[in-house]
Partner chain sequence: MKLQVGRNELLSALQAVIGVVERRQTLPVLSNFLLETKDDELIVTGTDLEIELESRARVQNIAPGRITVPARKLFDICRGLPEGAEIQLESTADKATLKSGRSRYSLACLKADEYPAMGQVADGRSLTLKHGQLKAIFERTQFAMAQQDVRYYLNGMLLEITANRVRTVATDGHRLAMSEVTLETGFKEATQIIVPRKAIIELLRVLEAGDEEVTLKIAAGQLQADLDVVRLTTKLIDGRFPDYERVIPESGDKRLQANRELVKRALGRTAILSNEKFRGVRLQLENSKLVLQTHNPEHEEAEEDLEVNYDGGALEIGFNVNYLLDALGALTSEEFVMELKNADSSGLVYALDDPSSKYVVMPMRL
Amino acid sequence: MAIRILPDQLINQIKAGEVVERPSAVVKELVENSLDAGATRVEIEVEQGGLNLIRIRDNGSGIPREELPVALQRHATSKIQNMDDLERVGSLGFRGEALPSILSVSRLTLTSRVADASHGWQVSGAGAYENEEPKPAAHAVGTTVEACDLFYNTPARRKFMKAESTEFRHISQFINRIALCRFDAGFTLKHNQRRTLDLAPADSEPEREARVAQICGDDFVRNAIRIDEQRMGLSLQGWVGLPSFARTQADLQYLYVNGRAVRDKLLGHALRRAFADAMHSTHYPAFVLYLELDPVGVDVNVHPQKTEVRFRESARVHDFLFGAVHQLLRRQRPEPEQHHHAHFAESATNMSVQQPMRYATPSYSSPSYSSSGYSSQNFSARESASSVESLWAASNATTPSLQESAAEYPLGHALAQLHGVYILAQNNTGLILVDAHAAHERVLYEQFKQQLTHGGIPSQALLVPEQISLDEEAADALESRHEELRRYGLELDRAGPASIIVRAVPPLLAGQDIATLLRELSSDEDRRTNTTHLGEVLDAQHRIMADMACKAAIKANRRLTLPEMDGLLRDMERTELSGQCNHGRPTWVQVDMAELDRLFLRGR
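That one chain, whose sequence was just given, in the form predicted alone:
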């Protein structure tokens, strides 16, 4: 077969395979065009998931009559004119491929009016533009684009489309993404004549926060921290979810570079590292972040859908993003009035008052009393009343001091320990529940890191050195790390082909299961051999200290005194990232008085 130049219509259909992947891609290109035209209101209407109809109407600057036919030609755009413009793209679109690509796979109608025109003008085509003259049309200032019967002339493409609900979900997700970035514009979304989204422009800070809450949920806003960092010519703003708000899937991650939603491996790695100390490896952080930099420093012309970017100084951008988020998280201290709130299920609070409540049989045994103890018959009415009065007086005498103590500290004052696992404390807001092991683990971990930074973790010589049997490969791995482990307070010597002698350990690990710790450290060698980046080396060090902290932390069923519990609460208030343990589990929760009142139907 001879080599020939393809006809324009076939070229457009090939390009459409890159640009117009599904109905949501059509919506994306047209909405971005509307925003580039300065629109403050964009209305999106779709039918049958966008396959039958996509209509985008805006109040932007419009397209003059003489430019309408040109707009449907390949590589026709008003956004760039030369190479210098391409190197500093500030608009969402710039290639001039969207309209001709959409036209090549649909029946398209383009209607527009500029401000100084008495009426609008319209051009249309099915699969290709027939070079007809624009026709007059009634239209407000702005532009309307209708794309009907998507992929009508490429049935092979159409049959690969998903269900109507799936295609509409992709459209809705895109509108959410763009609405989180363009607060200056309002958006309306309709599907099959039913309005599913209506967002007004959000000019003030409360309005922007309300839009974020509407799209990401109230829980995200309640558990997020505002970030605003500028340095080295870079700016980062937005909302960062607390590690305790970690998700089981990456469904609340919105990252924008110069107003463009992107998926970038470099930025994703920086954010994962920022959360690494406080989140389980199987969970995902939640964030809405806006990174701004000089357009010359970022190349957006690397992907057909413009969802990937390249940075000229990638290391600088990576370190800035990592440092800004990491330091923000580490600056947080317990704030019970804002974060870590526990809520009871609605079903527990909506029980009818008349309905008898059923209680499970307690798993613990009731206290037993001797036969000489008091019984209900031993109390007269007078004795009973005086007993109640004395208890009430004692309660009133002790409550103010406890409340005053609770008011001084965010995590309040310890009351008791539950089943040797949880600490119950009272603060100004209500009840604090603390997982003692998880909280102590975080406190020790941060202490180990501080000690390592200031010269190494102190060690305590064992009175009788402990010999531990390992396989030969594990013993080799530990021997090769002899000097490194000494900095962590672990002094080891090789005793044989498959054994190690432990001569000293950190004081907190005295009496702990050192053999299990050493086996875990030897298995970590596989990951450590591939760590070349400084950040990865630090991560390997932190894994060792996390294992040590886990072994040394308070164990379940250890009874603590009230001073010991108060001491742990004060340590938590001073410790960075104390809201979650090294594995990402929460260390404490707040139960408000209002929540307790709701549970017991008080005030109803």
Given for the second form:
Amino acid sequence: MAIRILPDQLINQIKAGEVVERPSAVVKELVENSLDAGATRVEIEVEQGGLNLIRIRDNGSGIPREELPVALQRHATSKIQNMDDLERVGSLGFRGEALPSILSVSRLTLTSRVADASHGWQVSGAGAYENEEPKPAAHAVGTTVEACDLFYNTPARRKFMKAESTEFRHISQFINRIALCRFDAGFTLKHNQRRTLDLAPADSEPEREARVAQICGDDFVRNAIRIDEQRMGLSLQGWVGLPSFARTQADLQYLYVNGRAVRDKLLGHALRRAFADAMHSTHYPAFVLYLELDPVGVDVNVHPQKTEVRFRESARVHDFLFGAVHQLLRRQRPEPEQHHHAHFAESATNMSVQQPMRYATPSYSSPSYSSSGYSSQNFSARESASSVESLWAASNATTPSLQESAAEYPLGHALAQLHGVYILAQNNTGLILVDAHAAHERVLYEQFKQQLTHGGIPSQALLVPEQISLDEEAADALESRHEELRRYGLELDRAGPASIIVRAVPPLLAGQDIATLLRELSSDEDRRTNTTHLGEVLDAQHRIMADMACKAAIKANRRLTLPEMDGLLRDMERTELSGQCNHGRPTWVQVDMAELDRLFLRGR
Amino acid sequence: MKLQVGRNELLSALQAVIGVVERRQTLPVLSNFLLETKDDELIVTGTDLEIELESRARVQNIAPGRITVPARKLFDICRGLPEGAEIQLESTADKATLKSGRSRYSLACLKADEYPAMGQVADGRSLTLKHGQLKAIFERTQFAMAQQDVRYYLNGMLLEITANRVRTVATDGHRLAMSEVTLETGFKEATQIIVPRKAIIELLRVLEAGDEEVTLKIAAGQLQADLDVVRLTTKLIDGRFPDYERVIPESGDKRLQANRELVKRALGRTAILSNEKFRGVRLQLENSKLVLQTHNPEHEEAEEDLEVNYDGGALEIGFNVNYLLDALGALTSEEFVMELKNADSSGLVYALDDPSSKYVVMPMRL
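Since we've got the form predicted alone here, give me the form predicted in complex with its partner chain too.
Let us now look at the entire complex, which starts with that chain.
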């Protein structure tokens, strides 16, 4: 076949393959256009998962009559004009591909009115724009785009569409994602004439929090900590779910860079590491985070859907994100007022209503304490009286101090140990339950970690240096950073173009597979350029210590005295991440008085 | 099968073999002993598929046969019977009955044909030496063997046999122990084999200090040690042991000579306050003086000042205190020597009057 330039419609369809892969992508492009046009109200209406109809109506600035036909052409945009604009893109879109791409695979109608026009104008097309003149149409200020019969002319693509509910879920997820970063705009979403989401613009802080709660659930907001960090021209705001609010799937992870939702490997890694100590590896943290930086420092033109970004100083961004979240989690101290609540209200009320009789008939089977039985135990009355007195004195002495100090100590005072496993304690709010082993494990682990870095990590020289073959770039990368590795106790030299020699290892990693660790450290481009990954040598030692802590911690059925339990509670209050054990299990829960009252139907 | 045997006789035979039987098993037959009669002897076999141990007991009233019985249960029953008791053992198809006085025990048997026996080591070269000699070179090096190291070839002991000596070497990658005994072996070319850790430990349990003879038979991938009443057969570790001779330093210029017991005790005391995870100890040497220092994360410190024979100039070097204690503990002489070069090079420890055992310890940067 001869080489020739493709016709426009075909080009658009090919483009559409990238940009418009499914109905949610159409919604994404059009909603982003609306927001770029300054809309404060965006109504989204879809039918049959968007395959039948997608209608987006906004109250943005609108498009003047003479620009309507141009808008449907390829690489036509009002968002950027020249290279400089591309360097500092502030709008969501800028490629000028969305409308023509959507047009090429659907029957599209574009109706719009600008503020100073007396009425709106409409253009439409199916598959391609036929250069008709815009027709007058009734419309409020703003724009409506209607795309019907999506993929009607590309049956192959249409066949790949999933069930209606799946496609709609994608759309709904996208709206959630954008709604979480555009608090200035209101959104409504209708599916098959049914309203599924209605969000008013959220201008104040409480309104914003309400929107987060509406999208991520009340539980998330209850178990999340606010973050607000500014450093070196970077800023991070949002909500971070506590490690104990771990999810079994990555469904509550919203990360925005300059107002753009992204899914980025680098940032994902930073967040994973920040949670690493506190969460089991099969669980996912929950977060809604907004990262802001100078647009010059970030390239969004990497991916057609713009979910990937590239940072000019990736290491700095990684460090900042990791540091901010990591510090935030470590700063958390037990706060019974806020977190770790145990709820058993629903099931509890049912239970106590259904079976009150069971508790109401205690069996006083054989009250066999006859008076003779007592007197037969011949200890003198005076002795027993004095011992009772001293007991009283002791308890009198502790009671007031308990009252006072409950206020100072968030985890309160130990009362007893339950079945050798749990510590029961009381604080001002109510009852505290502590898993003694899990809590002690965390306390030890944090101590071990501090000791490890305190005064430098020693390194044990190897009798026979271990030669490890890697590819050349990996060897380069490791060699160039041998100074930093030395600080973590690892000493290595270059042995050849594609091999290095390990001369000394940190004593904790003796007998471990150093070769695999080093290969992992330098496995890909990203890891080679990013110095923070070297911390994994430290992490590997931490993992050993986590094991040691687990073994050294008190085991179940170890009897604890009250002072011992109090000591553990105080240690927990001082310890970082004490809310979770090293495997991410919670270490304590609070049961409010109110919750207990409900159990017993008090005050109803 | 039917036999009669004294409790003590049977117990010592079982004791020699029980160590190889692992407590947890996926293959049921491996938790059993194979019992077999031959002439007037009972042969007890235990195995973990890597190592096979065989011991003998003199028995009477024999009806020949082969059975397998639960190893630990049989052992525990025998141990619990009174000293000097007579035991009668009789087997039917799937049961073995043990009678002694008024005690009766019936044990479940598994098919003897399914017992994975290694059998004889065929056409190997053999070497005969005294119990005491083998025990000594094992004892002086076994502590340096690695345990569950990814470098599998370190989880054992190197046995090197040349025309006029037998040498053992063990290392865990951080320190190395070497010991040798001189004797005519009849081996023309040097032979190196790596014996698994567990086989060494088991052999040490049955070796005695005396002058009885042990015959080692070496064949492809196998070693068989014949100790009169016990025979151990083990698979060898198939790997290349590090070139240990390169690791043993040439005589270092800084030579320390001191009383072994004195330094060992001082190290033992300072170790108490070393970091319990790293076990680092600092050695400061200058003009006939050795200072040992340790400290831990609780900011506790230990310092020992010792009079030694040293004139090599000032030197400060760190070691894992356990490695030094192991080496000094394995020596038996009054005085020992430690050769050093500098803070980054290994130390060499040996007895003043007997260089047949040598210990190399790598330093630790503290």
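Positions refer to the first chain, counted from 1. Quick caveat: nothing in here was measured; it's all calculated off a predicted structure. Heads up, when I say rigid core I mean the largest set of C-alphas that superpose within 1.5 Å between the two forms.
Participant: Against the rigid core, is the Cα displacement of Glu207 between these two forms at least 2 Å?
Facilitator: Moves: no, less than 2 Å.
Participant: Once you overlay the rigid core, does the Cα of Ala315 travel 2 Å or further between these two forms?
Facilitator: No, shifts by less than 2 Å.
Participant: Taking the rigid core as reference, does Glu466 move its C-alpha 2 Å or further between these two forms?
Facilitator: Yes, its C-alpha moves 2 Å or more.
Participant: Cα of Asp476: shift between these two forms in Å, core-fitted?
Facilitator: Rounded to one decimal, the shift is 26.3 Å.
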